[in-house]
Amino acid sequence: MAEHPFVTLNFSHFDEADMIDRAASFYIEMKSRRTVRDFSDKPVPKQIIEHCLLTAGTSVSGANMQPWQFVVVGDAEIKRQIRVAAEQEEVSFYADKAPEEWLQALAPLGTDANKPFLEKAPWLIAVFQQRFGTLPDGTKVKHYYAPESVGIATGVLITALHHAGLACLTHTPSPMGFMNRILHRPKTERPFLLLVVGYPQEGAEVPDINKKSLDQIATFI
């Protein structure tokens, strides 16, 4: 097996007191960050998205195999053909499939199968995972980590929108099958999910949640 070549890491060193207030005030900003379902129809640039894509392409991955695909959606037509196929799978879904418990969990978030915000929002991110790559020489090659990877990846996606002054909501239809056949992808990637990105109508709200302490996430030993 041939060997990757190596670079010196170029890594940024902080003291002490200015990593603790980086970590804070990254915190006080993501803390912020809440899902939004009420969409401005506003026009968010596309270079925003770009530099928000090629931040979420930073992201770690088994063996660098990158095993993720982003189909950004502007157009308004495309944008109605997935909300039409969405919505008949989120009506099966809250008509027969959805088990009681998981209807009861998001009752107080007020959801439905009505999913106006898939084309009143500018944009929409379809990630999908590759389950197989290419390598330069044309040989087939299986993704491993792929589900843990695009994870990650659209983790640092959504974190990137945010940070850029921009509001999201992650979208799961199940089953997903209709992106791929809207937007033209092949049968070896797998819709993971489906982002909805823009800025938030005027007058928004949200739930009134919180989210866990410390103590409830994290122990040290």
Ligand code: IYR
The other form holds:
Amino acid sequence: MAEHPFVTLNFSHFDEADMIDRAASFYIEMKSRRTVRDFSDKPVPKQIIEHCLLTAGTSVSGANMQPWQFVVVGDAEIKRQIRVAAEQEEVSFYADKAPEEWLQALAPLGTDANKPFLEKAPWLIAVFQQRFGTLPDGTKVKHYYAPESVGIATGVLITALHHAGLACLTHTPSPMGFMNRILHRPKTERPFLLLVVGYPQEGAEVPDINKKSLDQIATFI
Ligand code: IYR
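If the structure you just shared is the form predicted alone, then what does the corresponding form predicted together with the named molecule look like?
Below, the chain from earlier opens the complete complex, with every other chain and molecule after it.
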């Protein structure tokens, strides 16, 4: 057996007409995703979250190092601690740290330092980026393209959650060092973001904002 074995690729081919339909209907499905800030406290089965995390784990990563760690919080007391710590950072962000230009950019979203969803939503998923990995023999290995890899995996996770029928919010309190402390993660893991996951509150409202057109986001040459 070769030292680094290869296996035959398992790839699904479709008719071109089917591919066009699949691409267009997936666009329609994803176009309905909105960032939600008003969550219901309705429980979400853990099994759904587990499958969405497995999907995130299929993501591409530098040298297949898979430099991510997802800490899923359903415990009310830990959620409370996260809310307290996040709101503390947010108060100083909105009152002192954020430049006027940033506050103006956020104005259409209607955000402020108050983050009740961190306690109300059934699940918080804290995403960590691992700077280093450890081989089975204990050797430390560098993770290549870790921020890119974790960003891609988080995008896949958000897509999987939406596909499963859940809403989420990408929350990025800054700085996020408290996540290591509260969730007992080592210093070698850098908090990447906090995903708030659940169902929207009945009658939830979202800002009336649009996505850029294809012409604005892509150029064919
Ligand atoms: N982290 C803050 C501010 C914030 C920043 C960006 I960029 C957003 O898109 C939304 C909010 C907060 O969560 O309120």
